[in-house]
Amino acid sequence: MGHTIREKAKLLARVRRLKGQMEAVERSLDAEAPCGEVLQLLASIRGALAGLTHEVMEDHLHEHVVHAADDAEREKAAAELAEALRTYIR
(Lines of atoms letter the chains of each structure in order from A and count residues from 1; the text may use other names and numbers.)
(Lines give C-alpha, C1' and ligand atoms only; values in the text may rest on other atoms or scores of the structure.)
Protein backbone atom coordinates (compact mmCIF):
# COMPACT_ATOMS: atom_id res chain seq x y z
CA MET A 1 0.00 0.00 0.00
CA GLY A 2 1.40 3.40 -0.98
CA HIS A 3 2.00 6.21 1.47
CA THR A 4 -0.63 8.48 -0.10
CA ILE A 5 -3.21 5.72 0.30
CA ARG A 6 -2.13 4.94 3.86
CA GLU A 7 -2.19 8.65 4.80
CA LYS A 8 -5.21 9.47 2.63
CA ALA A 9 -7.49 10.79 5.39
CA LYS A 10 -4.80 13.06 6.83
CA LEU A 11 -3.74 14.37 3.42
CA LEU A 12 -7.33 15.02 2.33
CA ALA A 13 -7.98 16.90 5.58
CA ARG A 14 -5.03 19.17 4.78
CA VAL A 15 -6.29 19.71 1.22
CA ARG A 16 -9.74 20.60 2.54
CA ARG A 17 -8.20 23.13 4.93
CA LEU A 18 -6.33 24.66 1.98
CA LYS A 19 -9.60 24.84 0.06
CA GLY A 20 -11.17 26.64 2.98
CA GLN A 21 -8.28 29.08 3.10
CA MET A 22 -8.69 29.79 -0.62
CA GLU A 23 -12.39 30.40 -0.08
CA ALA A 24 -11.47 32.86 2.67
CA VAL A 25 -9.34 34.78 0.16
CA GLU A 26 -12.26 34.83 -2.25
CA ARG A 27 -14.59 36.13 0.46
CA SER A 28 -12.05 38.78 1.45
CA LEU A 29 -11.70 39.98 -2.12
CA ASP A 30 -15.48 40.03 -2.56
CA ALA A 31 -15.78 42.05 0.65
CA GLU A 32 -13.03 44.42 -0.56
CA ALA A 33 -10.88 43.67 2.49
CA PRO A 34 -7.65 45.63 2.91
CA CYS A 35 -4.76 44.23 0.88
CA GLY A 36 -2.79 43.53 4.07
CA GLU A 37 -5.46 41.06 5.18
CA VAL A 38 -5.50 39.38 1.77
CA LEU A 39 -1.71 39.12 1.78
CA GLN A 40 -1.79 37.53 5.23
CA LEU A 41 -4.31 34.94 4.02
CA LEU A 42 -2.16 34.21 0.96
CA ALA A 43 0.94 33.80 3.13
CA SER A 44 -0.94 31.30 5.29
CA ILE A 45 -1.96 29.34 2.21
CA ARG A 46 1.59 29.28 0.92
CA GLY A 47 2.82 27.93 4.26
CA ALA A 48 0.11 25.28 4.40
CA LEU A 49 0.82 24.17 0.83
CA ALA A 50 4.56 24.03 1.52
CA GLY A 51 3.88 21.85 4.57
CA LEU A 52 1.69 19.47 2.58
CA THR A 53 4.27 19.30 -0.21
CA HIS A 54 7.04 18.61 2.30
CA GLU A 55 5.06 15.79 3.89
CA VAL A 56 4.30 14.05 0.58
CA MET A 57 7.89 14.50 -0.66
CA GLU A 58 9.37 13.18 2.58
CA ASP A 59 7.08 10.15 2.56
CA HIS A 60 7.95 9.53 -1.11
CA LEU A 61 11.65 9.73 -0.31
CA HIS A 62 11.40 7.24 2.54
CA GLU A 63 9.03 4.77 0.94
CA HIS A 64 10.18 4.77 -2.68
CA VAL A 65 13.85 5.76 -2.48
CA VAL A 66 15.22 4.70 0.90
CA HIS A 67 13.11 1.53 1.18
CA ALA A 68 12.77 0.75 -2.53
CA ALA A 69 12.25 -2.88 -3.48
CA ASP A 70 15.05 -2.73 -6.05
CA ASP A 71 17.40 -0.37 -7.86
CA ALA A 72 15.00 0.22 -10.75
CA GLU A 73 12.25 1.39 -8.37
CA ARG A 74 14.78 3.56 -6.49
CA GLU A 75 15.99 5.22 -9.70
CA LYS A 76 12.43 5.87 -10.91
CA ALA A 77 11.39 7.31 -7.55
CA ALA A 78 14.49 9.49 -7.35
CA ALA A 79 13.81 10.83 -10.85
CA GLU A 80 10.19 11.61 -9.90
CA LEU A 81 11.36 13.44 -6.80
CA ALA A 82 13.99 15.38 -8.74
CA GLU A 83 11.39 16.48 -11.30
CA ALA A 84 8.97 17.54 -8.57
CA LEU A 85 11.74 19.54 -6.88
CA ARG A 86 12.66 21.21 -10.17
CA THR A 87 9.06 22.30 -10.64
CA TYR A 88 8.66 23.29 -6.98
CA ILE A 89 11.78 25.43 -6.87
CA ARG A 90 11.01 27.37 -10.07
Second form
4 protein chains.
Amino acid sequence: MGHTIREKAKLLARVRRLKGQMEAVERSLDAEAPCGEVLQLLASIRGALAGLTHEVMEDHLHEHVVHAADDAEREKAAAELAEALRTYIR
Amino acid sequence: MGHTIREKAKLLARVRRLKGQMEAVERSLDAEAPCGEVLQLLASIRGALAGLTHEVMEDHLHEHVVHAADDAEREKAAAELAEALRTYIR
Amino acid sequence: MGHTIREKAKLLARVRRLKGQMEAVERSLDAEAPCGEVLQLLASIRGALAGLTHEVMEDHLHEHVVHAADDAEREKAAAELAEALRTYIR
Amino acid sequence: MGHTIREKAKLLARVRRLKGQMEAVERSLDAEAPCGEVLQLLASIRGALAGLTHEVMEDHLHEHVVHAADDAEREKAAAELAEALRTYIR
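Having seen the form predicted alone, could you now give me the structure of the form predicted together with another copy of the chain?
Below is the whole assembly, all chains and molecules, this chain first.
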Protein backbone atom coordinates (compact mmCIF):
# COMPACT_ATOMS: atom_id res chain seq x y z
CA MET A 1 0.00 0.00 0.00
CA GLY A 2 2.58 2.57 1.05
CA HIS A 3 -0.09 4.80 2.59
CA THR A 4 0.05 6.87 5.73
CA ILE A 5 0.67 5.23 9.11
CA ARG A 6 -2.73 6.44 10.29
CA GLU A 7 -4.60 4.80 7.40
CA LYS A 8 -2.69 1.58 7.96
CA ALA A 9 -3.61 1.52 11.65
CA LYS A 10 -7.28 2.13 10.82
CA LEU A 11 -7.36 -0.65 8.23
CA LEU A 12 -5.62 -3.11 10.56
CA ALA A 13 -8.12 -2.31 13.33
CA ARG A 14 -10.96 -3.14 10.90
CA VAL A 15 -9.33 -6.44 9.92
CA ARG A 16 -8.90 -7.44 13.55
CA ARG A 17 -12.56 -6.68 14.26
CA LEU A 18 -13.48 -8.85 11.29
CA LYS A 19 -11.40 -11.72 12.68
CA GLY A 20 -13.32 -11.40 15.94
CA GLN A 21 -16.63 -11.49 14.05
CA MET A 22 -15.49 -14.62 12.21
CA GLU A 23 -14.70 -16.25 15.55
CA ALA A 24 -18.21 -15.40 16.73
CA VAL A 25 -19.59 -17.30 13.70
CA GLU A 26 -17.35 -20.25 14.53
CA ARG A 27 -18.63 -20.31 18.11
CA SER A 28 -22.27 -19.98 16.99
CA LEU A 29 -21.93 -22.90 14.55
CA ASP A 30 -20.12 -24.95 17.15
CA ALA A 31 -22.83 -24.26 19.75
CA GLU A 32 -25.52 -25.05 17.16
CA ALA A 33 -27.08 -21.61 17.51
CA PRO A 34 -30.31 -20.95 15.57
CA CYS A 35 -29.78 -20.44 11.81
CA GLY A 36 -31.34 -16.98 11.98
CA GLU A 37 -28.61 -15.94 14.42
CA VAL A 38 -25.82 -17.38 12.24
CA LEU A 39 -27.26 -15.61 9.19
CA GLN A 40 -27.31 -12.30 11.05
CA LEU A 41 -23.65 -12.70 12.04
CA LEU A 42 -22.75 -13.51 8.43
CA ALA A 43 -24.66 -10.45 7.16
CA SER A 44 -22.81 -8.19 9.59
CA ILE A 45 -19.47 -9.63 8.42
CA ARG A 46 -20.41 -8.97 4.81
CA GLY A 47 -21.16 -5.35 5.75
CA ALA A 48 -17.90 -4.92 7.67
CA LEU A 49 -15.88 -6.53 4.87
CA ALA A 50 -17.53 -4.22 2.32
CA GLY A 51 -16.72 -1.21 4.52
CA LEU A 52 -13.06 -2.24 4.67
CA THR A 53 -12.98 -2.88 0.91
CA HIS A 54 -14.54 0.49 0.12
CA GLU A 55 -11.91 2.15 2.30
CA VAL A 56 -9.02 0.34 0.58
CA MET A 57 -10.48 1.29 -2.82
CA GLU A 58 -10.90 4.93 -1.80
CA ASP A 59 -7.32 5.06 -0.48
CA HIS A 60 -6.08 3.44 -3.68
CA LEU A 61 -8.04 5.89 -5.83
CA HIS A 62 -6.69 8.82 -3.83
CA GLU A 63 -3.06 7.76 -3.38
CA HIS A 64 -2.31 5.86 -6.57
CA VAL A 65 -4.70 7.27 -9.17
CA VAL A 66 -5.33 10.91 -8.21
CA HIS A 67 -1.87 11.44 -6.70
CA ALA A 68 0.10 9.12 -8.99
CA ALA A 69 3.81 9.88 -9.54
CA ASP A 70 3.29 10.00 -13.31
CA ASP A 71 0.79 9.19 -16.07
CA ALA A 72 1.97 5.60 -16.54
CA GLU A 73 1.50 4.89 -12.81
CA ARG A 74 -1.91 6.53 -12.96
CA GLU A 75 -3.07 4.35 -15.87
CA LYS A 76 -1.81 1.23 -14.12
CA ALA A 77 -3.52 2.02 -10.80
CA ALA A 78 -6.79 2.87 -12.59
CA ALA A 79 -6.70 -0.46 -14.43
CA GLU A 80 -6.19 -2.28 -11.10
CA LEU A 81 -9.21 -0.50 -9.65
CA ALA A 82 -11.40 -1.27 -12.69
CA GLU A 83 -10.37 -4.91 -12.39
CA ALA A 84 -11.20 -5.02 -8.65
CA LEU A 85 -14.64 -3.53 -9.36
CA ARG A 86 -15.59 -6.54 -11.49
CA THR A 87 -16.16 -8.64 -8.35
CA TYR A 88 -18.55 -6.13 -6.86
CA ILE A 89 -20.43 -4.73 -9.81
CA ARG A 90 -22.12 -7.74 -11.34
CA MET B 1 -20.67 12.29 -20.23
CA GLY B 2 -18.93 14.01 -23.15
CA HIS B 3 -17.29 10.76 -24.24
CA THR B 4 -16.63 9.52 -27.74
CA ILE B 5 -19.50 8.92 -30.16
CA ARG B 6 -18.59 5.25 -30.30
CA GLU B 7 -18.82 4.78 -26.53
CA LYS B 8 -22.14 6.62 -26.48
CA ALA B 9 -23.57 4.34 -29.17
CA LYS B 10 -22.41 1.24 -27.29
CA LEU B 11 -23.94 2.40 -24.00
CA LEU B 12 -27.24 3.33 -25.69
CA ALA B 13 -27.41 -0.11 -27.33
CA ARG B 14 -27.00 -1.70 -23.89
CA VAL B 15 -29.78 0.47 -22.42
CA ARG B 16 -32.14 -0.46 -25.24
CA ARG B 17 -31.45 -4.16 -24.71
CA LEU B 18 -32.22 -3.65 -21.00
CA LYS B 19 -35.54 -2.02 -21.88
CA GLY B 20 -36.38 -5.08 -23.99
CA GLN B 21 -35.48 -7.38 -21.07
CA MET B 22 -37.72 -5.34 -18.77
CA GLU B 23 -40.57 -5.75 -21.25
CA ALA B 24 -40.00 -9.51 -21.19
CA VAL B 25 -40.46 -9.44 -17.39
CA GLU B 26 -43.65 -7.43 -17.82
CA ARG B 27 -45.01 -9.98 -20.29
CA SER B 28 -44.00 -12.92 -18.07
CA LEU B 29 -45.76 -11.41 -15.03
CA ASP B 30 -48.80 -10.56 -17.13
CA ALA B 31 -48.98 -14.11 -18.51
CA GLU B 32 -48.49 -15.52 -14.99
CA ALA B 33 -45.35 -17.40 -16.00
CA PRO B 34 -43.74 -19.68 -13.36
CA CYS B 35 -41.85 -17.78 -10.63
CA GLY B 36 -38.62 -19.57 -11.50
CA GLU B 37 -38.83 -18.12 -15.01
CA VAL B 38 -39.50 -14.58 -13.71
CA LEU B 39 -36.58 -14.89 -11.28
CA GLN B 40 -34.26 -15.96 -14.11
CA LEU B 41 -35.29 -12.94 -16.20
CA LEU B 42 -34.69 -10.64 -13.21
CA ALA B 43 -31.24 -12.18 -12.58
CA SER B 44 -30.26 -11.62 -16.22
CA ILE B 45 -31.38 -7.98 -15.99
CA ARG B 46 -29.27 -7.51 -12.86
CA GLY B 47 -26.27 -8.88 -14.74
CA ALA B 48 -26.87 -6.67 -17.78
CA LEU B 49 -27.40 -3.59 -15.61
CA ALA B 50 -24.17 -4.33 -13.74
CA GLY B 51 -22.32 -4.71 -17.04
CA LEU B 52 -23.59 -1.31 -18.20
CA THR B 53 -22.71 0.27 -14.83
CA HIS B 54 -19.20 -1.17 -14.88
CA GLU B 55 -18.71 0.25 -18.36
CA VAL B 56 -19.91 3.74 -17.36
CA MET B 57 -17.60 3.62 -14.32
CA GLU B 58 -14.64 2.51 -16.40
CA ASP B 59 -15.29 5.26 -18.96
CA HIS B 60 -15.62 7.79 -16.14
CA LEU B 61 -12.38 6.59 -14.52
CA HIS B 62 -10.57 6.80 -17.84
CA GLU B 63 -11.98 10.07 -19.22
CA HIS B 64 -12.53 12.14 -16.10
CA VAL B 65 -10.05 10.80 -13.55
CA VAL B 66 -7.04 9.53 -15.51
CA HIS B 67 -7.39 12.09 -18.32
CA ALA B 68 -8.78 14.99 -16.28
CA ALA B 69 -8.13 18.52 -17.56
CA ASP B 70 -6.50 19.51 -14.26
CA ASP B 71 -6.00 18.35 -10.65
CA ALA B 72 -9.20 19.94 -9.34
CA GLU B 73 -11.27 18.13 -12.00
CA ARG B 74 -9.46 14.90 -11.17
CA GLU B 75 -10.24 15.17 -7.45
CA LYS B 76 -13.89 15.94 -8.21
CA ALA B 77 -14.31 13.01 -10.62
CA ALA B 78 -12.60 10.62 -8.18
CA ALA B 79 -14.96 11.72 -5.39
CA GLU B 80 -17.96 11.06 -7.68
CA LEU B 81 -16.66 7.57 -8.40
CA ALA B 82 -16.04 6.80 -4.71
CA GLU B 83 -19.58 7.96 -3.95
CA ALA B 84 -21.07 5.77 -6.72
CA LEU B 85 -19.18 2.74 -5.36
CA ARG B 86 -21.04 2.96 -2.04
CA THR B 87 -24.14 1.44 -3.64
CA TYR B 88 -22.25 -1.58 -4.94
CA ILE B 89 -19.69 -2.29 -2.26
CA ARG B 90 -21.77 -2.97 0.81
CA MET C 1 -46.82 -17.20 -10.83
CA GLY C 2 -50.49 -17.92 -10.16
CA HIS C 3 -50.55 -15.46 -7.26
CA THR C 4 -53.31 -13.11 -6.20
CA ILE C 5 -54.55 -10.38 -8.55
CA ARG C 6 -53.41 -7.77 -6.06
CA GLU C 7 -49.82 -9.05 -5.94
CA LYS C 8 -49.74 -9.23 -9.73
CA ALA C 9 -50.90 -5.61 -10.03
CA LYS C 10 -48.25 -4.46 -7.52
CA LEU C 11 -45.45 -6.30 -9.33
CA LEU C 12 -46.54 -4.96 -12.72
CA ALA C 13 -46.60 -1.40 -11.34
CA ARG C 14 -42.99 -1.88 -10.15
CA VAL C 15 -41.91 -3.18 -13.57
CA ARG C 16 -43.49 -0.20 -15.32
CA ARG C 17 -41.72 2.19 -12.99
CA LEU C 18 -38.45 0.41 -13.80
CA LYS C 19 -39.09 0.84 -17.52
CA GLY C 20 -39.57 4.57 -16.92
CA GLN C 21 -36.28 4.70 -14.98
CA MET C 22 -34.51 2.92 -17.85
CA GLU C 23 -35.88 5.52 -20.26
CA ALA C 24 -34.46 8.25 -18.01
CA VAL C 25 -31.01 6.62 -18.36
CA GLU C 26 -31.46 6.50 -22.12
CA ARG C 27 -32.31 10.21 -22.23
CA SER C 28 -29.41 11.11 -19.91
CA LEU C 29 -26.91 9.21 -22.08
CA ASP C 30 -28.39 10.72 -25.23
CA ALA C 31 -28.16 14.24 -23.77
CA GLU C 32 -24.59 13.55 -22.61
CA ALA C 33 -25.47 14.25 -18.99
CA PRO C 34 -22.60 14.21 -16.45
CA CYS C 35 -21.37 10.69 -15.57
CA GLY C 36 -22.19 11.24 -11.90
CA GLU C 37 -25.82 11.76 -12.86
CA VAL C 38 -25.93 8.64 -15.03
CA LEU C 39 -24.33 6.60 -12.24
CA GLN C 40 -26.96 7.82 -9.76
CA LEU C 41 -29.77 6.80 -12.12
CA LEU C 42 -28.18 3.37 -12.56
CA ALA C 43 -27.81 2.93 -8.77
CA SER C 44 -31.49 3.77 -8.25
CA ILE C 45 -32.47 1.21 -10.92
CA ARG C 46 -30.37 -1.44 -9.18
CA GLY C 47 -32.20 -0.68 -5.94
CA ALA C 48 -35.64 -0.79 -7.56
CA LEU C 49 -34.81 -4.02 -9.39
CA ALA C 50 -33.61 -5.59 -6.13
CA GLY C 51 -36.83 -4.51 -4.41
CA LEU C 52 -38.90 -6.16 -7.14
CA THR C 53 -36.76 -9.31 -6.99
CA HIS C 54 -37.03 -9.55 -3.22
CA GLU C 55 -40.81 -9.26 -3.54
CA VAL C 56 -41.01 -12.02 -6.18
CA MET C 57 -38.81 -14.24 -3.99
CA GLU C 58 -40.91 -13.59 -0.90
CA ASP C 59 -44.13 -14.34 -2.83
CA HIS C 60 -42.54 -17.51 -4.19
CA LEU C 61 -41.39 -18.60 -0.73
CA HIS C 62 -44.86 -17.96 0.69
CA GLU C 63 -47.04 -19.35 -2.11
CA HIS C 64 -44.96 -22.20 -3.49
CA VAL C 65 -42.74 -23.31 -0.60
CA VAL C 66 -44.68 -22.60 2.62
CA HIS C 67 -48.11 -23.20 1.05
CA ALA C 68 -47.14 -25.88 -1.47
CA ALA C 69 -49.83 -28.35 -2.56
CA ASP C 70 -47.66 -31.29 -1.48
CA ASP C 71 -44.12 -32.25 -0.40
CA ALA C 72 -42.84 -32.85 -3.94
CA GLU C 73 -44.00 -29.36 -5.01
CA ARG C 74 -42.40 -27.89 -1.90
CA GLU C 75 -39.01 -29.51 -2.61
CA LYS C 76 -39.14 -28.32 -6.21
CA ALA C 77 -40.04 -24.72 -5.31
CA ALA C 78 -37.32 -24.62 -2.61
CA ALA C 79 -34.73 -25.84 -5.13
CA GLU C 80 -35.79 -23.07 -7.56
CA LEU C 81 -35.35 -20.48 -4.83
CA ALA C 82 -31.92 -21.82 -3.79
CA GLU C 83 -30.89 -21.67 -7.46
CA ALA C 84 -32.11 -18.07 -7.84
CA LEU C 85 -30.15 -17.05 -4.74
CA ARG C 86 -26.86 -18.01 -6.40
CA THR C 87 -26.94 -14.82 -8.50
CA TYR C 88 -27.33 -12.59 -5.47
CA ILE C 89 -25.27 -14.29 -2.79
CA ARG C 90 -21.80 -14.37 -4.24
CA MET D 1 -28.76 -24.96 13.68
CA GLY D 2 -29.47 -28.52 14.82
CA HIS D 3 -28.34 -29.91 11.47
CA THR D 4 -26.42 -33.06 10.73
CA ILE D 5 -22.90 -33.56 12.10
CA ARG D 6 -21.56 -33.71 8.57
CA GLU D 7 -23.03 -30.35 7.60
CA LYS D 8 -21.71 -28.80 10.79
CA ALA D 9 -18.19 -30.09 10.10
CA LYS D 10 -18.32 -28.73 6.53
CA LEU D 11 -19.49 -25.29 7.67
CA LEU D 12 -16.85 -25.11 10.41
CA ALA D 13 -14.13 -26.01 7.91
CA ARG D 14 -15.28 -23.12 5.70
CA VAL D 15 -15.23 -20.68 8.63
CA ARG D 16 -11.70 -21.73 9.57
CA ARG D 17 -10.54 -21.22 6.00
CA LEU D 18 -12.09 -17.74 6.11
CA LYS D 19 -10.20 -16.93 9.32
CA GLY D 20 -6.99 -17.93 7.55
CA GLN D 21 -7.86 -15.67 4.60
CA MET D 22 -8.51 -12.78 7.00
CA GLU D 23 -5.09 -13.35 8.55
CA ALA D 24 -3.56 -13.16 5.07
CA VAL D 25 -5.17 -9.72 4.64
CA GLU D 26 -3.79 -8.66 8.00
CA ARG D 27 -0.28 -9.74 6.99
CA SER D 28 -0.57 -8.05 3.59
CA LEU D 29 -1.65 -4.74 5.16
CA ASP D 30 1.06 -5.02 7.77
CA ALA D 31 3.72 -5.69 5.12
CA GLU D 32 2.36 -2.79 3.03
CA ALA D 33 1.68 -5.07 0.07
CA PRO D 34 0.44 -3.43 -3.15
CA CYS D 35 -3.23 -2.32 -3.01
CA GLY D 36 -4.10 -4.53 -5.98
CA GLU D 37 -2.97 -7.56 -3.96
CA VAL D 38 -4.99 -6.52 -0.89
CA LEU D 39 -8.06 -5.95 -3.07
CA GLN D 40 -7.71 -9.42 -4.58
CA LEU D 41 -7.53 -11.00 -1.12
CA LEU D 42 -10.63 -9.06 -0.05
CA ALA D 43 -12.52 -10.14 -3.19
CA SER D 44 -11.69 -13.79 -2.52
CA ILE D 45 -12.93 -13.43 1.08
CA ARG D 46 -16.18 -11.93 -0.17
CA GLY D 47 -16.62 -14.93 -2.46
CA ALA D 48 -15.84 -17.46 0.28
CA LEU D 49 -18.15 -15.70 2.74
CA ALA D 50 -20.95 -15.70 0.15
CA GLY D 51 -20.39 -19.42 -0.47
CA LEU D 52 -20.70 -20.13 3.26
CA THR D 53 -23.80 -17.93 3.52
CA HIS D 54 -25.47 -19.63 0.57
CA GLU D 55 -24.81 -22.98 2.20
CA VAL D 56 -26.28 -21.92 5.56
CA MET D 57 -29.34 -20.53 3.72
CA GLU D 58 -29.79 -23.71 1.69
CA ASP D 59 -29.50 -25.85 4.85
CA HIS D 60 -31.99 -23.57 6.60
CA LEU D 61 -34.42 -23.76 3.68
CA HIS D 62 -34.12 -27.54 3.59
CA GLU D 63 -34.14 -28.34 7.31
CA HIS D 64 -36.39 -25.66 8.76
CA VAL D 65 -38.69 -24.64 5.91
CA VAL D 66 -39.15 -27.71 3.70
CA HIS D 67 -38.84 -30.20 6.57
CA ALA D 68 -40.40 -28.09 9.33
CA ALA D 69 -42.05 -29.92 12.25
CA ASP D 70 -45.33 -28.09 11.63
CA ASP D 71 -46.87 -25.18 9.71
CA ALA D 72 -46.14 -22.58 12.40
CA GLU D 73 -42.43 -23.55 12.40
CA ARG D 74 -42.42 -23.42 8.62
CA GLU D 75 -43.88 -19.89 8.52
CA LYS D 76 -41.37 -18.72 11.13
CA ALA D 77 -38.36 -20.20 9.33
CA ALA D 78 -39.52 -18.75 5.98
CA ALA D 79 -39.86 -15.29 7.55
CA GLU D 80 -36.27 -15.58 8.94
CA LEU D 81 -35.00 -16.46 5.48
CA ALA D 82 -36.88 -13.58 3.80
CA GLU D 83 -35.40 -11.23 6.40
CA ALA D 84 -31.85 -12.53 5.82
CA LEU D 85 -32.26 -12.03 2.07
CA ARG D 86 -32.74 -8.27 2.54
CA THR D 87 -28.99 -7.83 3.10
CA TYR D 88 -28.10 -9.56 -0.14
CA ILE D 89 -30.84 -8.55 -2.55
CA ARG D 90 -30.61 -4.80 -2.67
